[in-house]
Every structure is written in C-alpha cells, then in structure tokens.
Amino acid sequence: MSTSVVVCIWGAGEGGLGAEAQEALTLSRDLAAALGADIKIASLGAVSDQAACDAAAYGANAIDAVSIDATGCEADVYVAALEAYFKANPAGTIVFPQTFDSRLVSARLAARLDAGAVMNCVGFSVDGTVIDATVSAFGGDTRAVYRCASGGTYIFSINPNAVVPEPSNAGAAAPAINAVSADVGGANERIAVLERPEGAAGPRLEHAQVVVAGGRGLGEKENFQLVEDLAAALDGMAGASRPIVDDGWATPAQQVGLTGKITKPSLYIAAGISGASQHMVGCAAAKTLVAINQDPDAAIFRYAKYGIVGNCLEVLPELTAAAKKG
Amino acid sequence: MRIVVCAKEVFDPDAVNSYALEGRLAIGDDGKTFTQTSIPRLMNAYDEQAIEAVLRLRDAGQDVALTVVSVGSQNTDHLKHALSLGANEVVEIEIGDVALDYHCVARVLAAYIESSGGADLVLCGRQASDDDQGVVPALIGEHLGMPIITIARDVVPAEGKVKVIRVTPDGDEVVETALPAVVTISNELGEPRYPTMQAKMKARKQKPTVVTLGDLSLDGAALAPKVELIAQFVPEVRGACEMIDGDAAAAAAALIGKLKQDAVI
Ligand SMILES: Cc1cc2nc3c(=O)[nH]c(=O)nc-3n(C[C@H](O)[C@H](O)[C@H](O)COP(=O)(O)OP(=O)(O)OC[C@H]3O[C@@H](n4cnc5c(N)ncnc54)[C@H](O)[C@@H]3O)c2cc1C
Ligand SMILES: Nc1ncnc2c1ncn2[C@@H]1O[C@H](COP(=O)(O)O)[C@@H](O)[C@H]1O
C-alpha cells in the first residue's frame, strides 16, 4: 500500500493524543479504508512516546516528525513547513483535526498546495477514488455534502465531537518515528505577537465535565452570578450564549457554540438558553444534558434529557442549595 | 488608504434556524436547494461588521476609501446598505451561470483585488453563515501574497501596520503586521450601526459596479471548483426529554436526585 491519508498534528511533544487527534484518527480510519490506504501522522514538532502509543492504537502505520523552529503556533512558519513536507511527501488526502488554529494554517496550506479546503467534517463517504465529505453549514442546522474531485489533493477539517473516538488497535506497538526535516526556505513569521492572551494557562471550558451555562433569559447581567454559583457548587464552569457575551454579562472565553468553545462535559446544564443551533454546536455532545426555560416549546428541550419548564432566576438557586446539601 | 471589504450575500440565520426547528426547512427535488421563498437574503453579519470596522476608522479620523465587493449576488439590496452606511464603492462581481465553489470565490476576489489597484487592507467575516467554512480569506491572503490575522475585535492600521486583537480560546491577543493584510472580523467586534434614513433614499438610487468574469484575467483552473455541493439536510435531533414538574425547590432536589443517580455527579 503506498497511498496514506496523512493526520497533521502538533504540540504532541508531551502526553498522550487530544480529543481532536483521537476524533479525527477514528474518522480517518474509515476514510483510509475505504480508500484502500494506509495512515500516516504528519506532526509539526516532536511525538511522545504516550501519543505515538495512541496513533498505533487508532491505527496509524507511520509517524513523521518534522522538525520547527517555532514558540506557539506561528502561523507562516507551520505553513510553510506542511508545505514542504508534503512537496517532499505527496499526499492526495490530508487531515486536520479542527481547533482554532488548525483552522487557519490548513486552509493557507490548501492554497500552497492547490488542494481543495473543506472544513467541518462530520463523515466521509468514499466511492471507488471519489470522496463525499459531510460537513456542518449553516450554523449546525444542515448538514451539506461536498463532492470531491477525483484524483485533486484534498485537505479535510474535523469537526469537535464528530465522531465518538474509538481505538481500533488498543495496544499496537507504537510504529518508529522518523525525524523528518523541511526546508521552510527562510520563512519568517510576519505577525508579531504583542501580547498574548492571559487564559491559557487556567481550565478549559473545552474538558470541563461539568458545565453550567446561561442565556438571555437570565434576564440581567448580575444573574449571571447564579450560573457561576451552581457551577461552583458542582465543581465546573459556567459557560454563556452568545448574545450575553455580546453583552458584556460574560467573557468570550465562556462562549459556548459554533464561534465559542466546543465542549463535551458529562453534565451540561443551560438555564433560559433558546437552544439555537449555534449554540448547540457547542453542547449537544454533552452526556446529560438538562435545559430550564420557561418556555415548554423551547427548542432546548429536543435535546435535552431533563427539563424544567420554569424560571431560571428562581430554579438555579434551589439547585445551587440543593447541590451543595450533598 | 483603501480598504476592501469583501461581503457575502447570505440567507438570514435566524429564518433558516426557525425553518430547520420547525422542520419545515423545504429542499428542492435537486437535493440541495432550499425552496423557501421567504427566507429572506441579507449581507452576512461579520461582513457588515467588517464594514463597521471601518467606519469606525474614518470615526477617529483616518482617510479611507471603503470598497465592498461582492461575487455571485440574487440581488443587490446588501449591497445598497454598504452605499448607505458609507462606502465609496460597491461592486458586484457577477458570475451568471458559472457554477463555482468557494475556491473559485477566493480566486475570483483576489483577482478584482488586484486589478482594481491592490488594497491597503482587505476585511472579511471569520466565516459565512450559510457555509461556515472560514476559507476565503485565507485563500485571498495567500493568493495575495498578503499575513492573514483571524478572528478580530479591533483593528487600527497605522503607519503603514495594523494592529489587531483578536480573540482567542484564551483570551485576547494582540497581534501587529505590516500592511497590506488580510484580516477577518468576528462578532465581538460589536453591533454593526443603522444607516441614516437620508443615505437610505441616496442608495437605494445608486447603482453598484458591474464586474464580470471576463473582466478579470482568471485562467480556467482558477474557476474548476475543487468541491461540488450535491447534497443538503437537516440532521436529526436526538430527543425524548424527561420533564421535571414541580415548584422550583421540589424540581431541582428531583433533578440533583436524578443526575446522582445516573452517576452524572
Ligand atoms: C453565524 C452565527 C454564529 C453564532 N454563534 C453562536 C455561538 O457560538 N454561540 C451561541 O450561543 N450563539 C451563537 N449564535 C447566536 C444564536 O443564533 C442565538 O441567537 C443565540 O444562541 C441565542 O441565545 P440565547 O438562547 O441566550 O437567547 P434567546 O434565543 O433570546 O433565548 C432566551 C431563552 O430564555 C428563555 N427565558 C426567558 N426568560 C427566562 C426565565 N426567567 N427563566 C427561564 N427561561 C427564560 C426564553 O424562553 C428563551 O428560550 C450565532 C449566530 C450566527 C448567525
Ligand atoms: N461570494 C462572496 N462574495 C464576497 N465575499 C465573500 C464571498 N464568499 C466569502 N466571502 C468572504 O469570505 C468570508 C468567509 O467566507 P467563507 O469562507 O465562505 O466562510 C466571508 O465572511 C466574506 O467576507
């Protein structure tokens, strides 16, 4: 077998593969079958014993680790070194699991390498060479499908939570890694960074397990104090709806939804939150997920698997006491 | 200093969203078209912010020329509300039968850029809200050869840079390169403003520029779509909602007591 779809990675320099890494193998898996290939990880920087333990559990036959000179992810630098690599490397089907700034470097890379970008990836369907990608539009309240070209190079994004990760090869050996250098050609970061943002090193609301978020049916800004009291009470983090952000009730960093963090807790409590698909985006991976809003037709409900049909202001506290009572 | 701002027609989110709950949201006999009539077209919103960007540049003073473009419009009203808040150009790229994708778009916009006399800056929304891909911008920054910032709140060129903070997962960045550049917009940004009723009247007079494909010196490889949209739906919403009666005390002790016993908490 020479032709691999190739899973970009980075930051696997220590512990174990992310969520986004273990989503986007499992979903890889499939792609790579049905195309007869194998799987190969592309890692900006250098892979842990730990990760490269996980690839060989999620099935990747090969590791390359291609040596940077970067801090963070300086965006020209990344780009310009995937672009090499897969100059010296042709791949026709690449694969990115999708964060923030995964984003922006495989679309760049989709245009050095005159590859077709598609985003948002929640399945494959292959035939013969011919790739369908399903991906989320419009905010999460369609699915569309994208029909690739045969034979044209195609970089794929993961969406968060697409796929439940799945190991298919728990303890495989770990396959070699082979350093791998680029010639990034002298390619300096023209974005310099003046200061960068203070949250990085706190919890993430991303691998909270439990999440407590509100909406604008909290009514006014001080009532957010009622989400980050029941979060507290249940050792987990408030998160928001956007129009409160918007608002000022809470910070960006708590925004919940397709442009806010993606989150899959074990509990996810939304309080006088409509249930817009955008936000949805962010929360129906949750495990449980209760909703309160005084509206027994609020979309929320549909994917809730408890509701209260009351007011938030007056069923938050009770639970906060309740919750707390032990 | 000029400054493009390329801008999407969309279909309103919030019609589409009502339709799709309602599961009401019709597609056509092709598989992929949605057949509403009444949901109506409007400029996407981080493009209109994009474009608030800027008038709040020539607010504090600074010399802009504002050029909004558009590529593949229904029609032209988003383009007439550009006029009235204050551009000093809009122009309509048209692309009649052609079928292109995002790709091409990119291709297609880097090109007007470019022949209409570069720009000092381009803005584009983080993302369109019918495809969310977030593609174009970063292909028009390397088509371009210009640094692409994503996902911004604020953005002040001077001197010949732009500084920009964006918003991150983290928190906020802040984050400076040399001009030209390509910088996308995000919501956080803020309420983009109404246009006075006066400017209204004034635009709705005002006619955009017509662009056409073969006004723009694009081989054929730049307009073979890479994609091909062959189908849409509406995912299917997991449900069966257990509801919790009871006044607020008497539900959220019944609710703690459920979530211990599912071993949630
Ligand atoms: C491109 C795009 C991207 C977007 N990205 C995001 C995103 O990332 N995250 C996000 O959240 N949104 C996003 N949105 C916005 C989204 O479409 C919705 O507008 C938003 O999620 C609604 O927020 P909400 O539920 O707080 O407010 P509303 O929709 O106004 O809902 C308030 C709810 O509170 C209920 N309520 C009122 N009073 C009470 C009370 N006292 N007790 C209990 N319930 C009460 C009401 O019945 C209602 O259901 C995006 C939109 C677009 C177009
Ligand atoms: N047809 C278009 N006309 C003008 N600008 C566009 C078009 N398509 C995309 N853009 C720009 O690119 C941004 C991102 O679009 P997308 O990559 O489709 O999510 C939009 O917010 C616009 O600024």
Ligand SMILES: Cc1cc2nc3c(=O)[nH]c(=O)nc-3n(C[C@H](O)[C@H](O)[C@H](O)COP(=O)(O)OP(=O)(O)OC[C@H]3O[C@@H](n4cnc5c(N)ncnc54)[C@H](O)[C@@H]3O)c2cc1C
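Superpose the two forms; the largest set of C-alphas matching within 1.5 Å is the rigid core. Residue numbers count along the first chain shown, from 1. All values derive from a computational prediction rather than experimental measurement. What changes on going to the form predicted alone:
Positional change of P175 between these two forms stays under 2 Å at the C-alpha, relative to the superposed core. Once the cores line up, the CA of K264 ends up 2 angstroms or more apart between these two forms. Comparing the forms between these two forms, the C-alpha position of I308 differs by 2 angstroms or more, with the core used for superposition.
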Given for the second form:
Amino acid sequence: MSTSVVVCIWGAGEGGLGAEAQEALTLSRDLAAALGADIKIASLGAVSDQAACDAAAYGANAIDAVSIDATGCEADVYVAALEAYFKANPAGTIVFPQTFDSRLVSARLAARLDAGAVMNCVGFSVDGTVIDATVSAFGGDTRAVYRCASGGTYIFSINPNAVVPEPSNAGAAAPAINAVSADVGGANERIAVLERPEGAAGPRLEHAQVVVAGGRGLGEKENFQLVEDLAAALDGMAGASRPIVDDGWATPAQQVGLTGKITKPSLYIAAGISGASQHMVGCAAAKTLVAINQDPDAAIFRYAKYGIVGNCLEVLPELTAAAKKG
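Please supply the coordinates for the form predicted alone, as a counterpart to the form predicted in complex with this ligand shown previously.
This part shows the chain on its own.
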C-alpha cells in the first residue's frame, strides 16, 4: 500500500488549481508530514502545466492524470474509474475537496474499497499511525472527532473554507504528470443529464468577504432587491436561504447552506432568516454575523455577534443608505 496521502481532484485546466483543491492540499500537507508520507494528486482528467506548478507549490510530490475512455461521464463512471485506479494503486489515506461532485463519489468509492468515509473534515491530528479527524457538525457550531484506527483505508472529504490555502514551497519545480488509464468496464450512467445550467461568470459566493443574505422574512420576491442593494453598497455579494431559492426569488448560485454554498466571509448579514441548522452550515464560519429578524426568539440570534430585532424591509434600506454615506 502506498505511503502517500492521495488528494483526488477533477481535471485542472489552464487557470490552475481551484481554491477547493488548494485547501485540501494545505490540510493534507500537515497530515502527510505527521504520517511521514508524501502527497500525490490523482486527477480525473488532464492537468495543465499551471495546475502542476500550483500542486508543487502546495506540496504535491507526484501527479497521476487518470484518463477515462468513456463519454458522457458522471458519477457512476467516476466511481468506477477511481475504484480501478486505487485497486491498482492502493492508498491508505485518500482526500477529496468536498465539492458537489465529490459528495456523489467519495462515499460510494469508500464502499467499493471497503474504506472508512469521513465527511466535513476541518482538521487532523496524528498519534503514531492513528488519525483523528475533526469534523464540522450541527450547522458548523460544533466539532466532533473521529478516531481512525491504523491499518485501514480512509477517505476524508475536506469541508469548504475549512482552512485558508497556504502554499509551502512557492516556485518549486512541478512534478512530472503521469498519464494513467482507468478501465471503467461496463460502467454506465444510470441518470442522464439532459441540460446543464450555465455557470455564473465572475466572483463566487463562497469566496466573498461580505455576504448579505435574505430569507422568507423579505415577504415577496421583489424585496430581494433590498438584499442586493445592500450587498452592492458593501462591495459584497447577495445570498439566499433555500426556501426563497426554491420559490424562484433568487438563483441556485446564491443559495447558502447545506445544499448550497459554504461561505466564510468577514461579514455575513442575514435578513429575515430564521437560523435553521441547514442554513447555518453555510455561514457559521463567518467572522462577524449580523442577524435582522422581527422575532426576538429566532434561532439566528444564537449565532449572531450583533442582532437587530426589526422588520428587515425597514432596516435594509437604512443600512444601505448608511453604507453609501460611509
């Protein structure tokens, strides 16, 4: 079995490694050092020269680019490809950035490899060969620790925004990219994607330093403009709770929470949001959380550093005017 900590990513293009991969490598680097191991990247798809340079800067010693001889690839083929790769290249410690794709793949891969699966990881400690994985739980306000006994295979998924990405060896020579083919056999996709939404261009909500999010307390769709106005005045981005996204008041790209974006801004303003645990998963890591709600007993106030008891339709315009003056 390989002594490497293997970080699994999806193909990395000319833009280099994304923030999620950088975060996973940052945590994996400390884990590998504690285990006396090196770091290998297993990429489903091609890896650009820029991505290889980024990988070296974040501590990767080797890169395997796993090619898939199939078309229309989705989760079923990805699972089959990684199963074939890891059966040919056994590893005891496998790490995924916890993206939408990896949520579909990592736990199923663990079942195929008879491995343990630990999701929502935010940190690690090592006692000899025993790994303690710290995970985010109950909306992000609680931490749990899973002890992973030595001798087994474990798959860890890194919670988004769990750590600030930090290169350890800027300017290091990029390792050679080793092309590896994976036999996916008769793997077929059981679900067909008929149409994909176009990804929004520009900044991403999960990387914003200021987020203003709205919920049911806005009353109606037209009032979401108040959230966008304050976000623009603060040079931030607008977010939303799942209920108003489901109702079409905001786009899925603006959804914050367990099934949306996981944010870690310096400032998060929640307007008309009750504070359900599913939403708090996406914003509990904010440095400063401000809540606006008419209900003084709303759960959101348990998480807020500052609370405003009032009608968000009245408070938001006042905050926007103040922000524009300042």
